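Here's a solo chain for you in structure tokens, the form predicted on its own.
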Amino acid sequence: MANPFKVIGSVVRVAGPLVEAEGGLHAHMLEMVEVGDNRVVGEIVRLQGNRIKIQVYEDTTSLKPGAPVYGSGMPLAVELGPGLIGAIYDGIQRPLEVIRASSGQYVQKGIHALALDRKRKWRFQPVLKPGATAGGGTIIGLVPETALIEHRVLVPPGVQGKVKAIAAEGDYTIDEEVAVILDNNDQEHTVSMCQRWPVRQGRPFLAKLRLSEPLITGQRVIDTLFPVPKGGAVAVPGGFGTGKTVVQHQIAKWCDARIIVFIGCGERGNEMTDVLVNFPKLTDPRSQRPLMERTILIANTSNMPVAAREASIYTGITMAEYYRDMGYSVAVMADSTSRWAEALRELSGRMEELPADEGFPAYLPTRLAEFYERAGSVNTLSGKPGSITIIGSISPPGGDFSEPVTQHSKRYVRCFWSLDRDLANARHYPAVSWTDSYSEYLSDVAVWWDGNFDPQWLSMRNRIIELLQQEARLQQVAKLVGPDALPDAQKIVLEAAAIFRNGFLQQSAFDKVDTFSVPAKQIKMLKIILTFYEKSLEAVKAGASLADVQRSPLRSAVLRMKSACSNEEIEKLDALLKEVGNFKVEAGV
């Protein structure tokens, strides 16, 4: 293949990751370029006459004025094809494992490595025959990418016509021809198993669908109180140490999305190391296969060039859209959007743009909207439904949720999991605050819960929220008059809320039983706690005291049920619910 890069100018100024060059009369906005003798990768972000400004995704140390700039004529794009699953990339899709094998533990300046293995052969099975009509997004063949994921080879968007030829079943590399499409103008289009797509341009689809099926995470505070559907968007803000990364790790491990794309965007190296070391060792809970057989990792840590951090979330979301177009549900973990916004701020400052709130560029809200709007449940070009759920963490300085990234993110998401420092300090995990968090998807997912489990799901969920809100008000009163001054009926509210917090909302990631709860277990636990509260209230009204209720062995059983009953032993909860339904307390007993 001929080298597409041509000299389009020369460097005149270097300011960190921003490079200015002259002579760019044939340059294009967002064109991918290579700069200097080391051919470091960059992207054109501004054109001013014959001057171009380039954000470089690598270290610019030793780059000098006069160095050549090579233009590709194409925008920054990613390679899409078999081999993405299980791979670990940096922010511009360079395979880190390949780089480590060739140049050691550090990414050397100007190093180039193909994102997908050109030598590996994949078993291709055609699903169309010559003469069949095929358009962009049509599935022409199947490839067993991993034991968990069947890769569906797609016709690139924009190609339409009839299949002139298609490869027989056999082993092929990703660059070999597997089909030829003859369009209406009698022009032939060769189709291989690999295609490229610009990262800043969303892939097309037929229509967006209404969100209805929840993303089951196995985390009770999320699934029951603040659910997100497949195709939804969530913001997860929290100060240092509140567990943002841990929440995303748990969701990545346990959620029922078919494919996970985890983007470590500017996070500390030790946190990303934890992902890179532990994920390959984890087992998918549903298939008992390695979790990496359905996971793509993008590692762009805080010690890597800041410009690549800005590109990393687009790289990840483009890969997610590719698998969505195959008809899969994909969950994207962006950790964290604050670090990405800080990269925008630094690059904006280098380009001497007027700053807005707290130094962030005025287009920060637009960039956030462009990212989150790529979530959704869609009818793909192939006719199959697919979805992308985006879960973006936010690291507000000092835990201040009034800062710009948090406030602007709230405008574009309908679900907000606020992490509370007091809960984290009390070792209550997940530290999702039930007073500050919300989900606007309740009515969307209620139909699914009603049809599959219990038509009372939403009413029970709302009753628990009311109970927690009532507890917050009573605690304010108790601080003034003392808890002993409260009547027993109000003490029962505090007791029931404490049981719900400790026996339902709090989960241990180190407990093999408690780390994940299936929906059936969650709804039975919810019903048991509400029934225990109602029976306790009846007993108090009949003359029993709070101490009488607390002495009951059933109270301990309700608190222990999260660990005592595994997901395979849900029938135990039916027996406990029956016992709680018959619960009676006599005064003084």
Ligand code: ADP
Given for the second form:
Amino acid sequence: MANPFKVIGSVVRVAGPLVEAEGGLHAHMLEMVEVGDNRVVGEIVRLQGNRIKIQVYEDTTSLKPGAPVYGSGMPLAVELGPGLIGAIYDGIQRPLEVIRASSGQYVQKGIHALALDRKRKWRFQPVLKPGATAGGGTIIGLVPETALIEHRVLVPPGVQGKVKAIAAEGDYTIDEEVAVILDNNDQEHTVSMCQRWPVRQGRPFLAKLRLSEPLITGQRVIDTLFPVPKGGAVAVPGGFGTGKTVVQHQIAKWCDARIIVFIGCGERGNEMTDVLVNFPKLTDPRSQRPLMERTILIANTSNMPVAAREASIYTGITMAEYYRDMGYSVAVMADSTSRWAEALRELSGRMEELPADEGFPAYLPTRLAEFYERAGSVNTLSGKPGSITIIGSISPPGGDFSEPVTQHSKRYVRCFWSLDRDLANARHYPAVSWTDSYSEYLSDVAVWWDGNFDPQWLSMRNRIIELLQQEARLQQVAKLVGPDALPDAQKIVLEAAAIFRNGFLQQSAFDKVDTFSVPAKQIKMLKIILTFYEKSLEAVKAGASLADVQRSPLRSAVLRMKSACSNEEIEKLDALLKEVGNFKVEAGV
Ligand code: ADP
Ligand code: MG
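The form predicted on its own done, now the form predicted together with adenosine-5'-diphosphate:
Every chain and every other molecule in the complex is listed next, the one we just looked at coming first.
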């Protein structure tokens, strides 16, 4: 490839990650540039007359006034092709390994690491013949990218025509030509296994689809109470230590999306190191293969420049869209979006923009919207459906949810898992509050649950929510009159709610059996608890006391079932349900 860079200006001022330059005649807004002799990478974020402001992704300490600015003529883009899966990148898609190898611990200036390996050969198998119609998004061949993911080689968007030539099955590098498309104006377009796409622009698709299939996370409070469909968007706010990262990791590990893109913006100094050490060790529970064989990691460590952190969520979502376009379901996790928003705030401050809420720029809501709007279930250009689910965690300072990032995120997501400080303090994990959380996707996914598992799913789910609400009201009453003053029928409500909280909602990420529940297990557990509740009420109405109910060995069996019955032993739950259905207590026995 010819080097497209041309000098377009020279540096006049350096302020941390922000560089001002003069020249600018041939500069474009959002153009990718390189600055100085070290050629550090940046992006033009402001153009005023002949003044350019550049957001630089690397250390700027060596830059001095007078240093040249080279324009690329292109926006900041990522490389897309086989080799993405399993990779660990920084916020502008530089492989972390390469950066590390060349500089030890820190990201050095001006490292031009290519995102994808140029020398590696991939086994390409054509799926089209010469003469076939092919346009942007058409799958022309297949490459076994990892043991878990088949890479579907796509014609880049924007081309429409017929296959003139296509490579025979064989081993090719990503730069080699694998097809030639002749467009309707008789122009030839060569297609390789690598394409570029600007990160701040969503990739095109045919149509948005209705969301209907839930993303199964195996976390009961999520799947049963506050479900998110494939293609949905969720915000997960929570104060420090309430379990945001554990929730994100659990979903990355267990959810039934085919591909995981994990964007880590670490909160604690060593948190990203944890991710970098731990993720590569994780096993995909379904295939027993390394989880990295279906995962792309983006790591923003605290020693990386803020601008790269700002770019990281766009880099991540663009790679996710590329796999969506192959017809895959992709789950994108951003942990935490607050660190991203802070990068935005810092850069805005450096540009001396007028601050809005709490120092964040006035365009914070727009940027959040642009991110979450890239979630969705779509009909791709290839004709196959694909989806992107976004799960963004938020760490509000002081756990105060009235702050701007939480409030604005709320406008663009339809699902909200609110992590509760009191629950976390009581070691009730996942600390997802059942009073403050919501999912507006409930009726979308109910059809799936009702059709695949139980036509009673939605009504059972609503009954249990009602039970929890009743509990909250009764707890208020009990505070005034003392719990003993409540009639037994109301004590049974409190008892059943407690069983549901401890025996269903509480789910340890660290328990081998309990860490993940298949949908069939969740729905059976739900049914068992509701049945136990009904039978207990009947017993009390027939004269039994709360103590009689609590003495029953069935009660402890119900409380234990989450970890006593593995996902492979669901029939044990059928037996338990039967016993619970026949549950009778006689008063005072
Ligand atoms: P945050 O990211 O919100 O600061 P973390 O996700 O790091 O919080 O969680 C803090 C701690 O809470 C974890 O180290 C773990 O001990 C506990 N925890 C959180 N979620 C769970 C869970 N589902 N099961 C068991 N422990 C949990
Ligand atoms: Mg965390």
